[in-house]
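Here you get one chain, nothing else, as structure tokens; it is the form predicted on its own.
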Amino acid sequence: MDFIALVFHSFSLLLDPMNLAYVIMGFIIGTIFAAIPGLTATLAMALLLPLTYTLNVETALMASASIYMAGMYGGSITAITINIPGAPSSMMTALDGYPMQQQGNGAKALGHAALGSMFGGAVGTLLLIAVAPFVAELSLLVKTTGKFSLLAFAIVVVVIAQRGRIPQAGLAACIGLMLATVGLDAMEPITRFTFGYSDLTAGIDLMPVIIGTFAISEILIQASTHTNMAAVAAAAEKIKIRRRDFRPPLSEIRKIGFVCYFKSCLIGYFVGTLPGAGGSMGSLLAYTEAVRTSHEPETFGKGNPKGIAASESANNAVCGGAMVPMLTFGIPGDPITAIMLGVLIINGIQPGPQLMADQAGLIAPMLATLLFSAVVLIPLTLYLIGPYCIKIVSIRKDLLYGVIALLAVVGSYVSTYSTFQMFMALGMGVLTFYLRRNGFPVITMLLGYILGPNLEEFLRRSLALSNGDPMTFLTNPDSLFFVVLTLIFVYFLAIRKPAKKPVTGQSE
């Protein structure tokens, strides 16, 4: 209860004009990046990460939280209006949102998306606030062997969650683990894999890895992709939206029903707690469940507002769920929380069981900002700038990506003041570009890089305590629990075949 009271007391920090300005700026930037096809909120946070060096910890985390919530919501704008999801988590939203746009109800569809996002973000954050302290207390029961098994479980789940490309995901995770071994040994004062370069003694810095993985590789991907942006801009120019059109009718909200909203939020939240699952899986499962339980399943994919509500409620609830493993175990639930983990580490905060007890005052403002962004900024942003949001797709791509390239290179240098690390960011960008072009999911590589040092440390400590006996991972109850859990997930996600293809309701 003390932590819950601390979170709600942290709303007072939003009264500080500077904090509020950064939160609003972060939300607007996250919305714009999520709405522009090809850009993501992950890219926005990667580019703005160097700015956290100039901010205090609370403000940096509050700005990151607002970008996160905006990123989950903003992708619905172009998904509904021009059938191009701005973010992967909005793919299911486009199934019913774009047909509504074609029927002349695009503004109403955006209103339903905002309402679902607001509800999902609020419920997910409230569940996070209520559950995280208890999860942190339970995590204190996990000892050294259990921590290794937990980290191994996280990597395995992220790999097997990439259905259809598990070998590529596994290889990408191994690349990340290999990158994590460069530099000083985790247990002994010796260097490894530096190849005589003194600049590699401290290893590869987190900042160049993030900027290279998300920003520079995205620039290369977009440069190699030929998209008829003139047609997209022309479609955007034809759309006329008035502010009063955004309010969804109360009759449609009642028809969707509280049960649909709340069930979708729970699905999104619990999917978010699984490392690597992300908003795409949450929105897909919630949409499928909405179709399954509907009395009119044939209307989905043809402009049913319930499909929008289910999808958006779930993908915004993922925000709260993904923060649970990140805060209590230091395991990011998706790419954005991976960068938020970097913000914590850069500011000297080590996520883990003691975080809620020792540094709750730093975490509480971030959770308060998540709730504020969901309840206040989502509807406010839609009402004030909704009619203009779709116009952002008309921005010239050469100018846009030129600015992004400049910010990425300058940011990677300013973060470390090392020319070597700046070129390392460029190298990571090229590596990630080729991985993405060949179907390798880069989130597994990033997770392997972030979790690699702790995975190695807990493995070696566990074997040292047991005199080299690997059976220690099966004889300790906490470790055995995660081993069994890993086997269960492997069976259901990788071995057992689904009975039938889930119905999405999309019309052919």
The other form holds:
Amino acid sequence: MDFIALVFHSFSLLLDPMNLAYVIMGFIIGTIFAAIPGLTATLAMALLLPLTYTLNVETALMASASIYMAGMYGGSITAITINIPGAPSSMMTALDGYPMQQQGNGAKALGHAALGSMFGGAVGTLLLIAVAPFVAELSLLVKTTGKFSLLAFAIVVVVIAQRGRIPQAGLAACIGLMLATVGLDAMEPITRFTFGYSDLTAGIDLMPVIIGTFAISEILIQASTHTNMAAVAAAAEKIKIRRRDFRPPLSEIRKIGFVCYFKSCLIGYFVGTLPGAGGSMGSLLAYTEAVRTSHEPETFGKGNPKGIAASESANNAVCGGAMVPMLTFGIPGDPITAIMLGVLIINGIQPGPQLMADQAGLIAPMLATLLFSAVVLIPLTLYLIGPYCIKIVSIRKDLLYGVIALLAVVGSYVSTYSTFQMFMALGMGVLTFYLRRNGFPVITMLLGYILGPNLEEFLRRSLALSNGDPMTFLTNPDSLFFVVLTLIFVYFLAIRKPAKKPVTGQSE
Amino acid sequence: MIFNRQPLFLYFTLAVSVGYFITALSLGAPVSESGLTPSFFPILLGGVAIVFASVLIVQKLRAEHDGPGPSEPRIYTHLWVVVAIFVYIVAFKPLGYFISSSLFVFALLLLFSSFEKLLQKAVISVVIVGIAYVMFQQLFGVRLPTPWG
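Following the display of the form predicted on its own, present the structure of the form predicted together with the partner chain.
First the chain shown before, then all remaining chains and molecules of the complex.
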């Protein structure tokens, strides 16, 4: 209860003009990056990460939270208006949003998306605020062997969640883990894989990994593909959106029903707690469930607002869910929470079970911002800049990527004032580019890199404590719990055949 | 692009995994009397990576046996972007932030558009670099290099 009170007390921090300015700026940047096809809120976070050096942690986390919420919502703008989801999490929104746009109801569809996002974001955050303290207390019961099994569980889940490309995901996770082993050993004074370079003794820094993985690789991907931005901009120019059409009629909201909104939120929230699942899986499952339980499934894909509501409620509820493992165990649920974890690490704060107890004062304002972004900024942004939002896709590609490249490369210099980190960012960018081009999921590499040091340390400590007996992972109850959980997930995600895809009115 | 032909990239990942595994072996015995040594985890990891890379190569070879995949039009702009970033990093400290960044942004503007309106693009580059300077140095207090040290 103390933590819940602290979160609500933290709303007063938003009255500080500087904090509020960063939160609003973060939300607008997140919305713009999510709305432009090819850019993501993750990229926005990666570019802004170097700047967190100069901000206080509280403000940096608040700005990150608003970017996160905006990122989940912003993708729906272009998904609905021009049928190009700005973010992968809005793919399902396009299925019904774009037909509504074609029927002349684009503004109403945007209103439904904002309402769903608002509801999903708020419920996901409230669940997070209510649940996280208890999970944090439970996490304190997990001992060394249990911690190893938990981290192994996270890596296994993120790999097997990539159905259809599990070997690629496994190899990507190995590459991430390999990167994490570079530098001084955590338990003995021995350097590994430094090949004589003193710059590598401290290991590969988080900053160039994030900037290379998300910013530089994106620039290379965009440079290697032909996106007809002129056609996108021309399509956007034709669209006229009026503010007064944004409000969805009460009769439609009633028809969608509270149950649909709430169920989608719960689906999104629980999917968010799984490492690597993310907003796209949350919205897909919620959409599938909405179609399955509907009396008129044939209307989905033809402009049914319920499809938009389910998809958007779920992907914004993912924000709350993904923060549970990040705050309680230091395991990021998706790329954005991985970067948020980076903000904590850069500022010398150790994520993990003690975080909620020791740094509640830092975490509470971030959660308050998440709620504020969902309830206040989503509708406000739609109302104030909604009619103009669609025009942002007309921004010139050369300017866009020129600016992003400059911010990314100079940003990687900021952490240590060394060009070595810039080269590292370039190297990571090139590596990630080829991984992406060849169908390797990048999130598994990132998770391997982030969790690698602890995974190795807990493995060695566990075996040292048990005199080398590997049965310790089965005889300790906390470890056994995660081993069993891993087996259950392996069965459901990798062995059991997947459920059939929903039948909607829209053809492939 | 050579690495975009997946088998080549997969052979590269296999070579890296084997190299990593051999380097890990050179760190010493994986287990000692006091428990696991710093080489244990890398050896395990290298071994797993070799297995995954091998599985992917076999899968790819089988798929190719069934018939070639669709060919994509080849675009090499990303290679020039890599070269531009590399040269920018090399020139960053000797030339200072302003000159190196202006040339870098100008190069990217050309790579992402066309070799037209060069003066306009040069002016835009300088403006972008100026705005970024204000943001980094003035707003966030980051010290950026100058040619005079």
